[in-house]
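Form predicted alone, single chain, as structure tokens, below.
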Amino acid sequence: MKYAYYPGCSLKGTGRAYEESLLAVFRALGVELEELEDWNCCGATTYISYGELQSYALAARNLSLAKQMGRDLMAPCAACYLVLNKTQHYVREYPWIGQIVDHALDAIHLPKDIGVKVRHPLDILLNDVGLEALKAKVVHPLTGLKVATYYGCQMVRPYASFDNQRNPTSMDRVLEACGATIVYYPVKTHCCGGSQKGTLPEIGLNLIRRLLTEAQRNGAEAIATVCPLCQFNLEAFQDEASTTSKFHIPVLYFTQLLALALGVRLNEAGFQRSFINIKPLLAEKEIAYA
């Protein structure tokens, strides 16, 4: 199985952890991954709000460039499988939306197909290598760990292509076979505020608090989640978020959970720059880590 992929900027920055997980984990199941060689940004957050059309030229010129590689198009942040999801429709489905991009194309001389198959990690976990296959890999289950799994607002909406809307159980089914438990989590497609918590503080911070809330009142040990500007509100403003109760629980990436299933040194995997050490709990827990 090959796949190109697309890191997008937050996974060569504060969600560095993420793609280090990814890459271990797809290396020990034996799937190659080939980055896409000079992609850009995906044109997501204040691009869209500032210049949409020019949003969906340069999320255009990343599916071109993926398309002449002649695979599907492995996108793990949950911002960019959004726009690079969202740009393909747009052009299929208003006609002066595609002849800009592909006048964009043209300028830059690039082919204007652009209908590559954009995946998510989970989609080919589940669809391709099979639960029963990643099942046969685990060397350190995660027996007995608690886990709420947070979606957010974009990996499933509007485009769910692979999982349910409302209901999204594709990292639930991932992670079990990892041997975790799923706690009941009923706010896991709300939103984390994304960037509100530097726009307007008490409204991000209250939407940062609840998800928090739920997840400490279910029981939940850690926090698993597919998207960086996610795991980064979850994690840095639980003290701020804290009220009559502390909040203390890891927020990690889905894919580092199964790296440490899989038997994937945990400074391999981007646990150190966890600001909350899951050693603790994982002795705890007796869950076995290399």
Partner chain sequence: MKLKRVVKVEAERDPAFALWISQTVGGERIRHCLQCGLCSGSCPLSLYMDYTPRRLMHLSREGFKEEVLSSYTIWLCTSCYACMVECPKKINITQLMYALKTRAMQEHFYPKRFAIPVLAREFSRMIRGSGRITESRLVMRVFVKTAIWRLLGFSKLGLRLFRTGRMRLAREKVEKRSDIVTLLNVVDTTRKELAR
The other form holds:
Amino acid sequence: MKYAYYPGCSLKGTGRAYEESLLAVFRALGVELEELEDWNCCGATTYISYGELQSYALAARNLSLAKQMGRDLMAPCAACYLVLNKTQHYVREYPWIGQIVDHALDAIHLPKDIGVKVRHPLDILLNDVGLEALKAKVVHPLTGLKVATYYGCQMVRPYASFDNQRNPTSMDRVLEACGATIVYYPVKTHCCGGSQKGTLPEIGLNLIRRLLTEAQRNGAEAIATVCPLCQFNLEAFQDEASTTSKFHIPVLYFTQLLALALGVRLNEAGFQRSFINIKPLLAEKEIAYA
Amino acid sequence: MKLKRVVKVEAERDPAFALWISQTVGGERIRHCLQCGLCSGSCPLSLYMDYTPRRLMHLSREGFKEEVLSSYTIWLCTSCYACMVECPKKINITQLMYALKTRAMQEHFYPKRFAIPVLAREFSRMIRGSGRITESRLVMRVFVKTAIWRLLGFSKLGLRLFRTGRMRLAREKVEKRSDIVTLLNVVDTTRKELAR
Amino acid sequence: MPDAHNPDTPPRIGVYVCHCGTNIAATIDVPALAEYAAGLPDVVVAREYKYMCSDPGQELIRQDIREHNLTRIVVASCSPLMHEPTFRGALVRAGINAFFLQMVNIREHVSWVHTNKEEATAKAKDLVRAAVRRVRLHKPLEKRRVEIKPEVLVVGGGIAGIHAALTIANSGKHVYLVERQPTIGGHMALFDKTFPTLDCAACILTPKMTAVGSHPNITLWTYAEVAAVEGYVGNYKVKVRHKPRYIVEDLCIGCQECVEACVYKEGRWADEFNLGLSKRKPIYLPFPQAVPQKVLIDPEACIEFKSHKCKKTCVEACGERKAIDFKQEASTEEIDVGSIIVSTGFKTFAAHRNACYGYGVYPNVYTSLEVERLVNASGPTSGEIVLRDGTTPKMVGIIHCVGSRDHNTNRWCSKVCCMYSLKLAHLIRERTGAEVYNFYIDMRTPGKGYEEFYDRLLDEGVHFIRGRVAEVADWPIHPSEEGKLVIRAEDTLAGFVRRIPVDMVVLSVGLEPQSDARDVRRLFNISCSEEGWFLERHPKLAPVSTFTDGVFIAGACQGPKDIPDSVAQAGAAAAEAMALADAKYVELEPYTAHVIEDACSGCKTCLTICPYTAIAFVEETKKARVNEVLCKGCGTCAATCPSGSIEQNLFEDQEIFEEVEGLLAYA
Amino acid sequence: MPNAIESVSGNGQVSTEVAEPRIVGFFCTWCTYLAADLAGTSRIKYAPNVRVIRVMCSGRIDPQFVLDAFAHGADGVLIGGCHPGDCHYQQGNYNCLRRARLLKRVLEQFGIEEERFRLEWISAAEGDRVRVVIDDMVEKLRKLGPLQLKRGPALVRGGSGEQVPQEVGV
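Please give the other form, namely the form predicted in complex with the partner chain, since only the form predicted alone has been shown so far.
Now the complete complex, all chains and molecules, led by this one.
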């Protein structure tokens, strides 16, 4: 199994732990990932409001590069995953947008064909690798670890190609395969406020608080995420969000938990980058780790 | 206390605006809006909005440009797509919000030093320059332009990020930066041609 | 077994109390009631059961009758008007006379209207006790069988009447269709298109109209009214009054040469069919597709009637046909029919009653019905939507719910306004390209393809402003409003008041009962709601029947209805009428009166009191005698007879006295 | 509210003050009885004091029925018929009205207050009117208290209607 890999900007910055754990996990599963040559920012949700059409062109460049590699394109970052998918949709739905994008690609000597399959790691784990293969590779089961799976918005909305939009379960199934216990988490697809914590702090903070409170209320010992921004928001502002009850709950990328189970060494899975040390929890739960 | 007339006479309506919105990407179906309010109900931010998304849809399609573009609602949208997924008339509300943001920025319908448009501008500049985003630099640029003091509040967190290696000042960049610039320019020129 | 029909043997009574699920049991202590009944004199068995009207419930009664030789039955359950026939059937099947039954209404009259269980149970006990005492005296009675005449009278020639008439006529039975106007077609004939399919009204209506006109089984009487109705189910005698149209219908061939020839070269009088939007001559055809194709003369307008000095060019034009008859007078005709279908339709709300909308003040404020004529290809402007001054409107406001959903006028929703407003909005936009604004309170589009039509209108860019219009006026507060009609309303969805200047205002007027609905219902002896809508026998289970057997209702005279609903109802009414006719006979309740000759003093008081002249004085015996065929069983004579020598079956003095005393005697 | 039954003795004489007025109703099938049914189906709540006797037409109601009711302990009698002109039998309700007028005079002679005898026109559609009339009448009779007959026994029916003035019937 081999995939083109599109990290996106965050996975090189605040989301490094995501990239490290992701690569480790797929290595352990014997899946080859080849980083996309000279990729550029997908434009995220921010560029659109500045220049809608340009944002499609930016995404298209990556898609065109990937198409040349002739493999499915894995996009772990929820925002990237959305934007790349969306671009393909819009170019199809609006011929005039397609025309503009084509011109732009032409100008930089890239083929117009951007019809590469954009896929999320969870999609690949479930449908290509398969849960059985995954189970087989588990060396340190996460037995008894209560996890709240937080999907956020953009992995499932608006294009949930491989999971249910209103009640996604892909991450649950993958983590259960590693022996973890998934707690009831009614806000699993609610919004974390995205960049709002930076721009309208108090509002962003309220959204973050809601997510943390629910996780705590439902007895979660860790929160698993699929998006660098979600992970950052939930982890970085726990003190700020704390009110009467103080929040102290590890917020990890689902790939980090996978890595743990697959026997990847902690600091090869980016745990050293967490603000909250995971070891006491693992000790308490008697979960072995490398 | 200053009282102003609130009754709207038809001449204050901007039909061109209403037409424009119904022609933007995602705006095609705005006229189908039933005003059921499901968008407002499903929106995580609506509790902070001056106009709920539902009301914004109505004001937009009726052409009340002032009200729409000066509304906080468009800036509060985090593009979580909850409204769009639930909308019974399949209206692409999130996309509409982008269009409105763009328009509001073009016509400067927002408070001075308002962070969100600044972020968008800086974001695009950075991409034009390097083709990728270096979060550390972006954050700093935005704070400098909006609320420098917030940098201080942020510094503690910043420090932790540096310590954990999650904030690197090293500039992320694409090799073929000229390609990015060309790409963006060509889009603009082609759009103008198509418009003609 | 004691002979139930022998009055000398002591009666053996069975009492049956129904729970009606919880409808009764929740408010009345049913077991206590049954136990109490068991202790009453002559009661042999008293039982309670969940649903007496169910088969097992009835079987319970039948068994007891056989096993305990019961001779009288009391059922305490719902209103006798609901299930009396059911339980009488049970008695008959058990071999005793149907009228040995007395029902006690402990649901409608007790459990549903009272809350205190103690009081309710006490009341129920009194009622049961009275019934037990009364039923002892019940005598065996037989229903009267009367023949049903197959002919049917349909009153009102709108789409409902037309459909009913054709359905029955096609089954081979004869129909009399009586229409007050000079032509059939009703409101539907005024429309250009019908919602939501937008198919042309004329194209679907006129074929049906002509079919009526030419059908061998239909006698069509237009410009005529029902003057009197006598008789009873199966045997109604109806007087129909023909208004003079001053044209011999049989001779007129509808060539309209007379109209051409009239001394008035131009129309001068408001054209009724076009609601005054055009002018007609004194002699005229209501509209091109009128059925029958017969002209008529308006005596108010015709010179000949006013001065007798007219050149009578019309008569010349008619020539040999001699169809014009200035001497024609109203005539009355009497027919016998077995059943009657009342489909007299509705009238629209008089727009001027709502002063704020300036109807009659501003010439460019129209009613929806007027606009229906404007958009109609065969209308006064041949389909062109123009204002009174001939210009085309650029801005049009359509105001919903005019006269409806309003405690100052009519409380009800008129059901069709939302949809026809959408239709008009579409037609106006399509034909003039004007900006159209709909002002609504709620958009009500329940019906096949209706919501889809609304969605289509939304897409067509018609404005929908949710808010009841406060005022239509011509005073501007902004230069852009100069010389316009300004509609003021809150846009409740935008959250502020808006002023919208328009060239044309359309008032979507609601539906109302005909102004003479009350006289009409008396004529046919049916009841109507407080508003004036004719009352169906049961809102769900007998929607086209009335409380008068053999009289049915169809269409908007029963309540606001659109075309499909009216036609469906007409079909149902027709089926009821045909079923009745095919039964050939109907059984009448035996509640007739009879004279106890020995007691009769021959004072003749009863003769004058009987509304049906059913009582005759027999010279030989010098006594009164009731003709049971004519007697309808009101019992007035029985109450009037000074010597108490007239009795009414099942309502004999003794029976009622027993009931009274039973109510008041305490066990 | 204490139950009337226990507080009234066999001969209809009221033994305690808490007695609830007991009213006999004569309703015509076509209008008032239907109205009462409608009140039921509409779940309209009203006082439980009225016991209804169904007759085909208010024209059937013989003054003797009314007198008999009073004689046997009724505190009030309520007659319900169709509105004038609406009679199912064309004019029965007019006859009823005429008799009622005369009957009122007779009742006076027996010292029966006029509030105790009431004639109402209630159409099949006027379910709520049943409530209004009954509640109002019960209220009035509560104030009046139980009926004390001056010449009670004389009222009791004796086969023919000799207590009733001849013209009543006419």
